[in-house]
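Coming up is one lone chain in structure tokens, specifically the form predicted on its own.
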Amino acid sequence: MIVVMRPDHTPEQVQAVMDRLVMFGLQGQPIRGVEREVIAGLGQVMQEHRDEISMMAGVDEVIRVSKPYKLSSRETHPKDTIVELPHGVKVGGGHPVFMAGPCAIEGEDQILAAARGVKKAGAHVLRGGAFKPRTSPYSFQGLGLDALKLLRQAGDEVGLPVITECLSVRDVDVCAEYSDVLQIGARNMQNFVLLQEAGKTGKPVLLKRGMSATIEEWLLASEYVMSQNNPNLILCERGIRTFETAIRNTLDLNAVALVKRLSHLPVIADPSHGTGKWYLVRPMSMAALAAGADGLMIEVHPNPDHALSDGAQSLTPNNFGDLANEARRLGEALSRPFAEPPASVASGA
């Protein structure tokens, strides 16, 4: 349920209702808007609790939410959510982003020139893979707390906000320290101990959309790490396993445009992830952007031909500009012009 709180509530009034949803054994969730404050009432709400709660001081209404997420559902927070990183960008909000990196950080020469290459082409975000969930344990499993440094390093240099995936709880920390966006992965979606120490961390997470997750499953995900006070989050469609085996897997750009309706989290698109072949990518950015989607996470890599990871589906920084000079095109077509990205760092600082 939602409590809706009159416009001349007071602290107090709101943390009696805390305390009264604590003693019906559900959980109260603050979502303090421009203009109303509400309480989300998490858990299973009987008839008798709304009539209860309705009649509390300071109470306007209470509404009941039939979806089974709360937090992330349009129904409790009905305008769009925006995601802000350091360097002034922005997620969500209608100007789509740049995301953008090799799947793996393989050593200092390879981020620099990457980070050097996303950043003249106009990316937002730089990323890079740190800890790597490979489906054989006898490939390249990334350079761990190395890579971490390498990136934020890179990351600094040429003046991006830094994401990277954090692969289980004991790695949640480091992550959190080095990166200003933590990357919950497809395998790790419904890993719900690592959503909630991510969520706890206070930083904004990318969580992508499990491989063969529903979007409802993949919603009520969202929940684990929006339930621990943190509403800087960010979705990502990154292709589902289906029947086809002639692409990696399949893009499901249906997902993007329906979950822009359910919910009001920014929700971005993996064309990289979603083909597994770098030709297909930039067609699969337009129809993303078409459909909807707040940015777009491309995986470029300086040399893909010799990258330890994912070189089939990496463009390289030449044709990673080709792809955002006609994204940004339509995005102005579609009137959603993408965001301007981060000032140049100046030399020597």
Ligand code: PEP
Contents of the next structure:
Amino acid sequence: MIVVMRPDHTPEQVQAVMDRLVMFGLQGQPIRGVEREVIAGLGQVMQEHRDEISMMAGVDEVIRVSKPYKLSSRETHPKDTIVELPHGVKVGGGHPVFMAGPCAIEGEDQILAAARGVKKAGAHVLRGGAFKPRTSPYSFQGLGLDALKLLRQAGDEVGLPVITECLSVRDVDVCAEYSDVLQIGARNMQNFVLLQEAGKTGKPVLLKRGMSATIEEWLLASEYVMSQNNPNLILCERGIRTFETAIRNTLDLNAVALVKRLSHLPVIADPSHGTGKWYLVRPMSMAALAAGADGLMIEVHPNPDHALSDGAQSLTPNNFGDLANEARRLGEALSRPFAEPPASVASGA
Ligand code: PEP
Ligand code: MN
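Please show me the structure of the same protein in the form predicted in complex with this ligand, now that we have looked at it in the form predicted on its own.
Whole complex next, starting from this chain.
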């Protein structure tokens, strides 16, 4: 931290700050400029240290220098993290991936049709919600454990790893049993106990950005997972709330580009929730890739008109196929070609 002294400070006040720094186990280095004097506080600086120093006599302001998030920061870990999933899928490291499937698992035929469709189009991960965080308690809430089993079965049948949202601490064990990746949804980004419990499973976790969360809050939330000795974290920008009502959310692609710079973690984008409109998903997918996204999460439903949740933003398997083709061409042009998808499982399986 940098402690900026007031123009009218006294030498005794500088000494008092220096003494307090020593008390905190920090090193103080006074620097006298032409107009102002500052003190560099070096060492393991905590928020409480900054708060105390900022209240001392003669102190004008305290400026933080290093990032408050440590495990997810590039400062401490310059190399890209690559999260490894079953079937040889790797997320991060310059080869984008597709995570695709329905918003919610509605039944065996639906999830199988979706799984086959996204597999054919070249998806790397099958998504599907079993426990749904719906705004209204009267809306479809997901099929719970039955859905998890169907998701696992569909993933195994087509040969894709699966991801599902873990809605509460109550669901962590069962989600970890059936799913390869635990998704923490936007509404739960700051459910710190859930983040810790998901982290403890050791399973890869995908952490969506909260709809009103700053980038710093998002990265601090990621620390709750990583501090459980779990480095397998993927971040997902899914749109934030702004004054704009013409679209469901504002997909913040600044965040994708910035977080790629601030953090070593893979960052993917979810243009389905980010826009709420199926016809915006394709252009915003391309924009997200151009911004540096390590992958796309796309809602795909065999029959979007009859979907029990998020039909308006869901693509048909054919439309997803077109999106995937265009995205692969863009990946080549950006010198970030998509990762090879898992091979097909032997037919008859
Ligand atoms: C979802 O992925 O279906 C979902 C509910 O996402 P979010 O948490 O981003 O709203
Ligand atoms: Mn959804």
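Positions refer to the first chain, counted from 1. Only a predicted model underlies this, so the values are computations on that prediction, with no experimental measurement involved.
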I want to confirm the hinge position. Given the rigid-body rotation between the two forms, which of D80, Q44, V65, E35 is it? V65
